[in-house]
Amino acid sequence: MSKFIIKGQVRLSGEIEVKGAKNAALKIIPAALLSDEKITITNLPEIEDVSRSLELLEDLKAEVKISKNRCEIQVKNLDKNSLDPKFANKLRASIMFVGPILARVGEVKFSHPGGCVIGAGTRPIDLFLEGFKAMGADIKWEDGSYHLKAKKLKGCEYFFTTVSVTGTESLMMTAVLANGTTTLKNCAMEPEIKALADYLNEQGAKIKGAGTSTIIIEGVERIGAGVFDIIPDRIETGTFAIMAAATGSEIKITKCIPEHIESLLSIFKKIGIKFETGEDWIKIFKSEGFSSYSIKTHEYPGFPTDLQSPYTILATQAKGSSIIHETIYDRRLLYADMLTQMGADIIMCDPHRIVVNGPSKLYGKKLTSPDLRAGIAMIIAGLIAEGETEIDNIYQIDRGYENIDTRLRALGADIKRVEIQ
């Protein structure tokens, strides 16, 4: 066990590189599963979600090799067909092994994924299993698992009731071997999707209307492997910018997309937080103070849901009232009572709305990680306060942040990884 200790109000500056992303890297890793030969992962980052998801890969006999943001995957004979609930119940990502795996052995055993606390046990799969029973599976719950099977699966038309983004990348990736064509509509329209894609395409997928809100996926009797180089993670872009802004530093985002965090540039424009952009690059520049602005979490293009905890502390610092508004997933306001404790004057509304009046003096604390993106807004949050800041449960923020303790203090914050004994 480990925690991190914050001095704050140390101003940060230099060039932060932005890694493979998370979201992406959890949905190539089971995608190996569709072919029997050597798939290469590049720019894979070493955080724990992704361990995880090779561990439960290596449990399935998969010949994983690893090294340096890089791994190599093939799966020659897909001989097990029951993800182990050791590996499963520690990742909400385990669901994207069950498509690939039905979809090429015709069978599959799983037990409720797991997670933080937003994801273990209360977001449902209703979505991925009313596909997979659309494709011609069959389901049963025995023995507190799932058990699916499908001689062959088939094609067919599904209309996602509730945007989806996990779910949208399931049901492509599993209709990429079943027999004839199926059609997705009311898809989610990440740049993930689009990437997964265009690998699979370039494989022998025939997948047409990724990014969009409608995809058709004609199925094929088999695909190959290839290349896949992972696209930035633009969470962590936009977390970075959040960071510099919120901090009152200049720092420079490089190896990003910049277009794909538009919602989160255009409110920069819109409160006054100077930044430039090039083609692979984000430069924040220092704000004298800048003025609040509501939100809305929507699915992509829209303002991320993984964004919003850090755009929460941002509001903290800005001059007058934010509303913050989650859409999206339930339990994600619950840290808004530890920056309270710091000293954020914060009111909540109902369990998606809070309202945050800036700007506040924040103070060091003693917090905990409750999940992924608000264990980072604590973080961002030491980074501002007062004093010193510890946080624990910080495997929360290693879920999806490669070595950030280290990344940032080469912008100078103070901050350090302590072994709890």
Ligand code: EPZ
The other form holds:
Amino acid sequence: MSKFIIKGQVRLSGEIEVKGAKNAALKIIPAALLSDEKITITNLPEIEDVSRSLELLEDLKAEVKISKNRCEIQVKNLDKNSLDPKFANKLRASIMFVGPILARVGEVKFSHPGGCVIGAGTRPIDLFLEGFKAMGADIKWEDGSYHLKAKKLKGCEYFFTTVSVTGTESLMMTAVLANGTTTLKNCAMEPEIKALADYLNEQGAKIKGAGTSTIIIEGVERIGAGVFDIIPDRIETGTFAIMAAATGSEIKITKCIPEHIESLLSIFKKIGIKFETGEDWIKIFKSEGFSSYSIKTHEYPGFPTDLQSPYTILATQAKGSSIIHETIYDRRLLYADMLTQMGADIIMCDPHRIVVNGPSKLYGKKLTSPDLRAGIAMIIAGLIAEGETEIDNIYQIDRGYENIDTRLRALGADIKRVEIQ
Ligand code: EPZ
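Please show me the structure of the same protein in the form predicted together with this ligand, now that we have looked at it in the form predicted alone.
Every chain and every other molecule in the complex is listed next, the one we just looked at coming first.
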């Protein structure tokens, strides 16, 4: 176990390079099961969730070769069709393995995915099961796990009654090997979904409409090899932009796609945070104060729920009141209490809404990171706070941010990773 110790009120400066998107990598890795040829993935972030996903693939007897920010995968034969709970319980995104296994060998067994505290209870998977059923799968619940069978999946029409990112990606990739055409409606439109479709189409899939709310997949017999460069992580991009603004630092964020965080940058313009953008970079300038602005999280291209907690830290430094309305998940405002203990002026209105009054002086505290996005928000709070902040349970942060302490020290942050017995 280890923790971060941060000494606050240090101005940051310099450049930080954005890594490959966690939420793209966690889909293209299981999608490799759809083909029996070699899949090469570059710009792969070195984070815990990717390691867990590759371990799951190796447990399924896939050939996996890992090097720096890169891996090669080949699944010549898929003999094992059950997800070992010891891996699946550590990774919510293990659900992404179910569709490809079902499509490839016609049978799959798995327990309810674990690994993430946010979301109602144990994060529902009803949309996935309904989708597989619509494609002709027979679904049984036996001895604490789901057992799905389908001789050959068939194309179907499916309307998502709730917009779901992984639900969209799971049914889209599963339909690639189904018989006939599948039409998915009310799909999520995140950039990672279009990236996944582009990767699969390079392998011979026939997917149209990814990135819009209607996706049409014409099933094919098989798909071939592929080489994929993971797109930049838009949540890292937004997090570093908020970190710069909240600490009054001048930072250049490189290897990113500015348009993927247009929802945040549009707010920066409104509240007086100065920045410039280029094709693959954003430069944040030191701003003398900025005003408050209320947000409501929304599916892409709206304000991303994964930037909600970092944005709340920014709101504690803004002049005025901001309503933070989390519409996607339950339990994604749990960190607000810890922020209050640091001196933030926050009123919890209901489980989905808080009011943040600023600017507030923050003071260092001992904190525990409930999830990865609240964890990085606590790092930002620690960088602002007077005194020392300790954050434990930092596995949650390492799940989604590669070598975050090393990268922040390069910007001048006083942050140490300390092993605890
Ligand atoms: C993806 O989660 C991301 N994870 C999340 O990032 C992100 O916050 C979320 O999309 C929203 O943008 C990955 O891509 C691995 P959802 P996902 O299905 O797909 C409900 C992070 O920090 N729902 O879009 O699991 C669900 O309860 C993570 O990187 C059902 O009701 O989220 C939620 O209210 C956190 N039934 C809503 O849909 C289902 O079967 C949206 O969840 C599935 C979801």
